[in-house]
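Given as structure tokens, the chain that follows is alone and in the form predicted on its own.
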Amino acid sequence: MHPSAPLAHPLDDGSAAVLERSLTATGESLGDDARAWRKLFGPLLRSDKLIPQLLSPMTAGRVLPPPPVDALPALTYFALKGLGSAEGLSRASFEGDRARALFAGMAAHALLPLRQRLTAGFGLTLGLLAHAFGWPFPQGGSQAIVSALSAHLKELGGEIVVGQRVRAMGDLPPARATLFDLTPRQINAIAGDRLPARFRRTYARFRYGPGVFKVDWALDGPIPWKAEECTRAATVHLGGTLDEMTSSEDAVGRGRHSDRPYVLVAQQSLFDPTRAPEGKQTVWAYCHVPGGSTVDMTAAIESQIERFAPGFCDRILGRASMGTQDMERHNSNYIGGDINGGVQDLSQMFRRPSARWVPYSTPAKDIFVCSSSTPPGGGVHGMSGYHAARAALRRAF
């Protein structure tokens, strides 16, 4: 389901940005800075090749072929502009505060601090596939997803088994390949006796990033935004300003917690009406905390919604708040709360989960990693599945 707009970001004024399919339609609400953006991401919408290759690994190796010679111009520009920090290409490329504030809020996604490099390819990768594609949401919510996908393994004669878990390697029936949708630390635990000594110790060097304090409501209704734009996205950005954004993600990056973090607030329910029973919202945010953060968020992000939607907490049917520990043990590849699988700087972005040509492969040749340890990390994109098969198929099968 595609809402009407991928993206709004309210400000303290009352008006929002929104991030429109169209180039010109989201200059719209950028003023003077409608040129800007423009500039910025129309290189970027002239190649049809250039998303497969971000979504790929840097070392292709032979999972994929070579670039295509038509994509290398919007790769090079990409570069030039991506490798930077989101905070100083938002200054270069914009005078106001509205631009600024939308490309950041894309860009905090990153879980990094927005002064870090590589901060600014996130917000172009996101800005990128919101123009191309928009972002879309399945209709019921992710379980549906898992509903397809597991009533077309069925169907090819495959077996899913629940409620097991797996500790070692016996555990598992033989195979000619296994994959593991798991994180290097859990790995190392479960097939590390399959593995020599020295990968281990990579494994074990592998670096996890900050968590997310995640909450769910029942609302009695909308969330009653100032700026009526925001009813048009399923997803909102909560964060204000450039300033206030860096700020807030500077201390999470810290080991700190802000007062008034950065908010991710997604609405669904107002354009999929199977969320919700007539005339009520569901609704879910995070912020960033450091991993494995105690502290209770709730308060915090509530305060940034009441901030841009005055009157939400008096809609407010029922929460259910999950902080850091809550989402490890919901998920144990979200090693203190870290839902990026680890975190994703210069240095682990290309080495992910360590530096082999096929970053999906281990010195063991039936064995293969298939989550966002490996490239092109946390998402909603299902690539590390699909390269990481690439790589299986060809090494094992």
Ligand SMILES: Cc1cc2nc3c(=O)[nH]c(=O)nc-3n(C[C@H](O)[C@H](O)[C@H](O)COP(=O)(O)OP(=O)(O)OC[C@H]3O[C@@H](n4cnc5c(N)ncnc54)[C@H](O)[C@@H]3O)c2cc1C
Second form
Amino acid sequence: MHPSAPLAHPLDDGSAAVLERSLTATGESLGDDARAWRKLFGPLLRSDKLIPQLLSPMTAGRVLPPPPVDALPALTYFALKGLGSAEGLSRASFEGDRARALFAGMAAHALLPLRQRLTAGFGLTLGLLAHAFGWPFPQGGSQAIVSALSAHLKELGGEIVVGQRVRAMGDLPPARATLFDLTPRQINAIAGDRLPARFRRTYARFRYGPGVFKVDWALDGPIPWKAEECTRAATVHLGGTLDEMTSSEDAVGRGRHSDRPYVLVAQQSLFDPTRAPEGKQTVWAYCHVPGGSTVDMTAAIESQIERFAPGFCDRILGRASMGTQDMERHNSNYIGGDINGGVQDLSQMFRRPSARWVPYSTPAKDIFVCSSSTPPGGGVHGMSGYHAARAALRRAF
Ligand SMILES: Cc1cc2nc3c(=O)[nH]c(=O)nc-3n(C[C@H](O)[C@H](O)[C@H](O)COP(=O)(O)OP(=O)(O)OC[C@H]3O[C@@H](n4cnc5c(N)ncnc54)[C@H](O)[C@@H]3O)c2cc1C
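Complement to the form predicted on its own: the form predicted together with this ligand:
Below: every chain and molecule of the assembly, starting with the one above.
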């Protein structure tokens, strides 16, 4: 389902910057920065070969063919702009608060301080995906993706076993190839005795990032946004200006909690009537917290929403909060609450999950990794699995 706009970012003056599918329409909410937004994203949209390259491993050579020549100008442009910090690129590209905040809110998905190198690349990638494809979501929720994929696998004769924790290789049937949708720490625990000691040490050194604190709400009606435009997008970023988000994400990077955190709000039921009874709404949101945090951020998140939508708290019928430990209990891949399968900084971009030419492989010829701990990192894009499957086909078959 496509909401009418992919993203909105409200500010304290009661207005909002809105990311539309079209560059020109996006400019309409950005005032004097309309041209600057087109100038920044325009060159990225000129090549339809850029996105597959961005969602591939850096050492694509043996898994994918080398980048096509006609993608090189866009790739070079992306590298020049994207390797720096989101804070730097935002300040250098835009004059006003709206465009700066809109860009920084996208870059904050990196779960890194916005002054850190490479965060600009996250802002560019998410903006590019929004302009090129939109930010759609499945009707009925993410379970619909799982149901579609499992139905397809069953049609092909595949079998799925659920509700069984894998603790050792012996828990798995014999196979020519085993692909683990897990992070390095878990692979060491399950298959460590099949891997050389040096490789196990590399996996043990893999770094995990900050976590998320998530709240789900049942509401008596839509969020009463001050800026009406926020009802056009399923995703709303809260956190105020670039300066404010830079400082709140810096705090998380230093192991602290911000009382005005960057908050990612998802309000899909506005567009998908299957998500809530008639007249009611369901909404979830999360903010970033230090990995393993035990602080309850419910009040801080609700007060950020209330700031941009006075009266929000009066609409709450019920809530469920999940801290980092609940997240990890819910999904063992979310180590310390990290939903991206490990820090996505410059050094771990080249060593994700280890510095191998084919990062999906391990020294054991039949063991592969297909999780978000491999390129291109966190997200429901399926590309880690795609590249891991290609690696396994080449090596084990
Ligand atoms: C609230 C929230 C919102 C998000 N929103 C978005 C979004 O809008 N867009 C986006 O692109 N990404 C989003 N993400 C991030 C995205 O969901 C993750 O980055 C992605 O799912 C990670 O994929 P993965 O393949 O590494 O592992 P996962 O999808 O985490 O799958 C790993 C599976 O392995 C299972 N498992 C773990 N250990 C074992 C074991 N020992 N035995 C058996 N099974 C095991 C787990 O239970 C889990 O089912 C969101 C994440 C969260 C939490």
